[in-house]
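First comes one chain, alone, set out as C-alpha cells in the form predicted alone.
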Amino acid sequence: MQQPGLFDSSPIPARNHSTSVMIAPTFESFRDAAREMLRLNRSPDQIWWVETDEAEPPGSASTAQARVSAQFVKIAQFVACHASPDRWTLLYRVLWRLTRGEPYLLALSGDPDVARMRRYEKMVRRDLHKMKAFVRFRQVSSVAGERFVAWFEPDHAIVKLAGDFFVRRFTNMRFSVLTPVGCVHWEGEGQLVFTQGLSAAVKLADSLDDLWKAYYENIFNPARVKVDAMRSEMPQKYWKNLPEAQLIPALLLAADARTDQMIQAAPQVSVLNCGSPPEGYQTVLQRSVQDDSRPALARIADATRACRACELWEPASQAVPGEGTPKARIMLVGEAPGDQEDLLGRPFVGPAGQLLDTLLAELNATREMLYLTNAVKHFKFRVTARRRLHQRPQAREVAACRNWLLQEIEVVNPQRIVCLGATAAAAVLGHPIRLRDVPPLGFELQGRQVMPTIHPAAVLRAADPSSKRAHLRADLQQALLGLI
C-alpha cells in the first residue's frame, strides 16, 4: 500500500502495517531516520513520516550504515528543502531502491521516481537562485549599532542553503535575511545563527531605496525591451520587495520614445579620425616574401602561410614550413605536420618527432644537422570526440604544396633526401612508387641520392614495433653514413 503524502503533526490513525517516524523538517534528521529504517530493513509503504520541531534522531542511527552515492546526497540536500509534504516519502522510496538492488536508478531519467524527484531539485534550485538575485538589504539602526535587513519570500525552506551565499558576499556587514520559512542572521564574525521564519512582511524603507532605483534606471536599456524574458527572469511576486520595481511600469511606457530620442541624439559622423586601417596579414606575408634582403628560406616559410592553392589551410591552425640547417648535407621530408606540429609551427615536434630525435642519439646525430620538412604544409584531419586525428593527403593536395618543397630543395641543396614515407617520395620524385620496390641505394635525381623509407609513425602504429623500428634505424644510419 502507498503512503498518502501527508507530513503533518496531527494524530495519526494507528495502523498495523506502517510506523511512524518523527523527523525535523531537515536533511540530517531524515538522514539519520532513513539510516535507521534501513537497518531494520522497513520498506517505504511500511514507514509514515511526520514532520516535528521536538523530533530526536534514532539512538542507534550512528552505528547504522547505508551506502549510496555521493549524487543521491547531494540532490537530496535541496530535495528536503522543498515545501511538498510528500518529499521525505519520495526520497526514502528512492533510496530504498538504490540499496536494494537498483544502485543505477539515477541513471534512469524517465523513471517516474527519479523525474519527480530531480524536478523538485530543479524547483528549489530556481527558488534559491532568485533569492541570492532578489535580496535587498535596508539600513537601520539599533541600540547594538547599524545592522542591513532584508526581507525575502521564498517558495521553499532555502534559508539555510543561502545563508553561506550571503556571508561570502557581505562578510563585514552585520545583516539578517528574514522569509516566513526561517530566518538568518549575521553579526560580522562567529556562526551563522537560524531562526524561526515571520508570519508577516517587514516594512523597511531607507535611503538604500534610492540608491537601487536611480542604479536600476541607470542601466535600463528601452532599446533592449523584452517584457516576457523580464517577467521570466523578475517575476512580478517579487516585485513588491524591490524598490527598482515601482520604475518598471513607467520605463516601459517610455521605451519607444527613449529609443526614438537615443537614434535621434546619435552624431552623424561621416570621417573616423581613428587612422588608416591596419595591413591585413596576408599583405604582410606577401610583402616579406617579395624582401630580397631576408634569407631564402624565410621567405619561402612565409610564401607557404599565404598559400591558399587548396582547401587544408582553412581548418589548420597554421602552415608548418621546414626548419634547420640552411646548407644541410642531408634533408628528411615527411608527410604532412601532425597535430602538435600544426599547434607549434615546427616540424617533426609530435610523437613521431620525438622517435626519430631518439634514433637520431643512437646514431651520433641530432636534428639541428639536418633540414627537416614535409611534403604538404598544413595539417589534414578529422574530428572525433577527444581529439583531430591525422589523415593522408589526396595527390592533387601534395601537387599544390611540391612548389613549396621543390624551392626548400633549391635553396638547401642537400646531397641526400630521406623520404619518410610512400607520400613524401612521390612529392619528392614526381611520381608515386611503393617502399617495397626502392632499391638498396636509392633513387638518383639531380645529382642527389634519394633514399625512401617508412615514416616513424608507421612503428608507433605498427602491431610488431621492434621490427619496424630496426627498419628504420637501419635506413637512417645508412642514410647518415659519409656525411655526417
Contents of the next structure:
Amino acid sequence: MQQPGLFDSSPIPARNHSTSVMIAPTFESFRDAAREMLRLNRSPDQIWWVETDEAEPPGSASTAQARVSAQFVKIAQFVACHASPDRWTLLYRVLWRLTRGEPYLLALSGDPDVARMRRYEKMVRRDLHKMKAFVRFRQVSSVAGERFVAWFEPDHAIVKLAGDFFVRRFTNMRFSVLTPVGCVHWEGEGQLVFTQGLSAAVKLADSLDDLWKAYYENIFNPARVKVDAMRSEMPQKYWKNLPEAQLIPALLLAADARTDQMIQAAPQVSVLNCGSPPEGYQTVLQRSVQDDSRPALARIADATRACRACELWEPASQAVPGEGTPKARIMLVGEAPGDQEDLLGRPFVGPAGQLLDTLLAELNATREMLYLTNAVKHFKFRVTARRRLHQRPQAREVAACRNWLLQEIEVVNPQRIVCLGATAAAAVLGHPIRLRDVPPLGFELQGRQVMPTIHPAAVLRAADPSSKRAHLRADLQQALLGLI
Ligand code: URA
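Write the structure block of the form predicted together with uracil (URA) for the protein whose form predicted alone appears above.
What follows is the entire complex, opening with the chain shown before.
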C-alpha cells in the first residue's frame, strides 16, 4: 500500500505508470523509499525522485526489506552525499539490477552505472579527506560562551559524514563547522547537532566574528524568541562584547514579520533530472519562471534544470546554467558543457575554460567581469570504456535550448556577445554562419555587437595551436576593448 507523504504525487502529479517519490536528501530516506519501490516492483524508469524537506522521516514509512550486499550499502552512503542530482536514479538503477538478476554487478568495473557510482564515491571520499585535513578552527565568544568555529566549503554534502570524525578528534572543545551544505555543532557530552547550510555569500564576511554573526542571524528562529529567557541567560550588559548580540534588537523588531513569512512559506521542493518526468513538470517549470520574488537569472537557472525540451537532460548529471556578473557588458557564449562542467555544474571549468582564463588574464581581465554561458545547457556525450566523449549538439537540441539563452541575453543585456564557435554563433544569431565569413566587427543584432570567433577547444585540438591561440586572443582583445 502506498504510504501517505512518502509517495505524495503533488505538486507533480504522477502519470499512470510513473511515481513521484519524495525523499529527504539523505541515504536513510532514499533507502526506505527504495525498499518500498522494490517491493512494489517499480522499475527505475518509472520513478521520478523528488527531493524535499517535507519527506517522511527515515524509518517511518516502509518496513519492506531487500537483501543487498554490504558493499553496495557502503558505496551508496558516499554516493548519497554527492552533489549531482542524478545520484538517486543511479543508486536505484544499480539496486534494481543487483536485485533483479545481476548480483555480481559491482564486480563489473567497466559497466557505465558501476563506473559512475564509483566515480561519485571517489569524489565524495576525496572531499571528505580535504575537509578533515583543511578545516581550521578559530575561537569566538558567543552568547552561550566560548566556542571554536570554522568555515569550510565542501563540494558535496559531507557534513554528516565528517561529524563523527571531528567529535572524536575534538571531544573536549565545543565547536561548530559552518558550511554552505550543512553545519555541525558539538556541545560536548554527546550532543551532536546538525543544522542547515549557510549561504556561500557568508564567506564574504570579513572576519570570523562577522561569519558567526551571519550564522546567528541565519539560525535565529523568530517563532521561538523568548526575550526574558535570553536576558536571564545572558544579561544585556554583556551583549556589547559579543559579535552576534548587536543583531538581537533588529532581529527582535523583525521577528513578527518573519514568523508570518515562515508560516506562509511553501515547502521547498526541488525537481531533479531523474527518471522519466511525470506529466506536470511543465507546471513546475512555469512556476519557477514566474515566481518573480527571485532574481531573474536564478529563475532561468532553475528552469534550465527542470527543462525537458530535448533528451540531453537524461544522461547528463545536471544542467549547467550561465554564471558571472549579472549586468556584464560582455557575454561569452560557448557550445555546451563538457565532462568537468557537467560534474561541477559550472560553465568553462575544464581544459577549454582554463585556456580561456589564461587568455583573459593575459588581457588583464577575469571571468568575474563577464557573463559566461552556453548555447546548450546539458552535456552531450558518448561513453567509451574509459571516458565520456563530448559530442556536438544537433541543431534541434540547440533550438530546444535557445529559449534559455535568449532569456539570459535579455536579462544580462550585454553590449557585446562573443560566440565561441559556430554552434554558439548560430544559437545567438538564429541562423548558421561560417566562422571564416565573419566581418571584422562581427554582426549587429538588436543594438548589440555579436562577435563570433573560434572555440578554445579548437585551439587545444589543433596540431599547431599557436596561430589558433593568437587568433582567439586577438578576438578576445577586440571584444574587451573599451568595455573592461
Ligand atoms: N566548452 C563549452 O563550449 N562550454 C563549456 O562550458 C565548456 C567547454
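Residue numbers count along the first chain shown, from 1. In this text, rigid core is short for the largest set of C-alphas that superpose within 1.5 Å between two forms. This is a predicted model, so every value here is computed, not measured.
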**Message:** For A395, does the CA position differ by 2 Å or more between these two forms when the superposition is done on the rigid core?
**Reply:** no
- Query: If we fit on the core, is the Cα of K327 displaced 2 Å or more between these two forms?
  - Reply: no
